[in-house]
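First, one chain by itself: the form predicted alone, in structure tokens.
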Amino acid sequence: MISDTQKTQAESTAAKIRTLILNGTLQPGQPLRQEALSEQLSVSRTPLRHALQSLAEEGLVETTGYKGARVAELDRGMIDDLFEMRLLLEPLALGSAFPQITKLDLARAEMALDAADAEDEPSRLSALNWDFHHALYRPSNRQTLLRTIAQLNKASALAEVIASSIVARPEKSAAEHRILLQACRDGDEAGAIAALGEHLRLAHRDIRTRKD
């Protein structure tokens, strides 16, 4: 049984390792040696194991046997699966949220976009990308759906890192996001869902192009 203190340490450790992965310090396929990570991050083994387990659930880490782990490697088929699922689930979330979206939700989405415009660190860009999407999906109040989409977004961020596209398409992504946001502001549900689908299809295409 993990204590509250260890749980907090595990969450903090997972965040640190996630940043190292998304910023490219830890490369896809690289072994994650618990002894070295424990010393590097100044954390004991129990919260470290829980952190790695959490990252495995996100798709950023793969287990490689008893107590073994490495940074995940995503092949083309896995990337296709990620985006096909996102194309099904994210328009569903947006459509469910649309009648409840408020000016505050739109303001939160715009704040994430403004912050992303001034950011170039991959892990922060990934977090801000999710902040934007979550601001628009959150009013659906469909928690299981939102948790699933959040996990898919985290795995997609790794795919972008592997394909070196997370810092290559910020301007495209920003323009696509602002088209989506404007459709939401205009109360154009069909237009917003179409813009979201186009954004996801273009992101998928760019990742596949760069990975190939």
Contents of the next structure:
There are 2 protein chains.
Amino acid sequence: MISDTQKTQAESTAAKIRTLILNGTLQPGQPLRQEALSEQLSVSRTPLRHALQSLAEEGLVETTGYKGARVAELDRGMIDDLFEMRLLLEPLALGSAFPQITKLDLARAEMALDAADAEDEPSRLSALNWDFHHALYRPSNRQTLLRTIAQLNKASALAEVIASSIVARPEKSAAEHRILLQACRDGDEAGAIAALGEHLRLAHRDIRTRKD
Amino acid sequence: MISDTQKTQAESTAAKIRTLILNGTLQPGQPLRQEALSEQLSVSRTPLRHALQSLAEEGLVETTGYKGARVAELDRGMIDDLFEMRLLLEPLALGSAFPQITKLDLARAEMALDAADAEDEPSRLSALNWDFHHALYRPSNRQTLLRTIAQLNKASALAEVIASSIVARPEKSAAEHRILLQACRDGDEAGAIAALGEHLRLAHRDIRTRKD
DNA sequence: GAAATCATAATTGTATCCAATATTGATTTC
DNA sequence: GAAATCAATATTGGATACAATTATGATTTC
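Okay, that one was the form predicted alone. Can I see the form predicted together with another copy of the chain too?
Complete assembly follows, chain above in first position.
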């Protein structure tokens, strides 16, 4: 095998469970019984447990010793925290990346946006959303910063999915993304950072509104 | 049992390994063979694997599928990222907490400082260091923010431990902590936040200098 | 009838065994 | 002699069996 990180069953089942959560098949607060899930996903309990641990440290699942795991319930405070942190960290990443963004990066970002326009499965939309942001941050080459930002994005993915059920929210999000992308194309760093901040603030506001 | 989170072997072995890493028994880059470690810590490989996964998502261990885990090597970029993030997030936490900090919180913080003065085992010093910071941030009641800050602190713990071998660094750190604590006592929010920022900047500079 | 107690079942965590992958070292081939 | 090939070993990931813990429900006690 050539790849330097062989994909393991634990990882792929984590991905599957993430999809089930984001698509609403597994609802917030719902208990995740290991035997039932392992049967449903046709894996043993061993990789399943590793998957649950991953999701727990991702924030999508809450687990307590000997009592089991359940889908995380996101409250107002969690959403506020996630978006306030993203609002501090993501502009930093974009700024660091900006001088090194290539046409290829921009192409990748645009590809994600185009795909997102045609997609409506929540989990895939969520992945494409991250692809877009990631394409713009990655040229910063700041791995540790990106790791934290990735975590925050995964954790807020559930909130964003719920938000996407808000009327016209996906369209607004797409428009904000296009503005950000155009600013990057124009070499307008300040404009890009401002657009990113605006995008995060608007998303936060809509999600917060929805949850009262 | 009354406690709502029964401690599991995976967690306690994770703590043990963390100590071994922070105390330098396990050096950065060193491979962590499961069988050897499980034998040394007298647990089976099952909880050991969970512990390694935890440490990996904490950032103290790097793991690659089927190839095994090794103690993380921290490069310059990682340290810069960790401290820049902390410099953005921790003042936010302190500011949110400030109006709600009680005398009890201050007492807890001081207790950690006093204990740290008499301690010289790296892993315990690291824990006390976190206790101090955590005591001041916790009244914010912003769990998600605190979780991320905790992660960043755990990840930079290794760097700080190495830094503590710098001559006079622990004394400087203690002094900076005292200034911060005093500002909190005086109800001087701006001063406290400034002191915290200064503390993080100085720690970052010393660590960076040490690593060239 | 409500609370406490205890046995039973359901569920998670751990140990052990097996399979899949990677690493090593000898052998071959040019 | 160096690179490629392949067998043998070491090491990790996964499946199953067992132990520890928690949840459930009947029984008792007041």
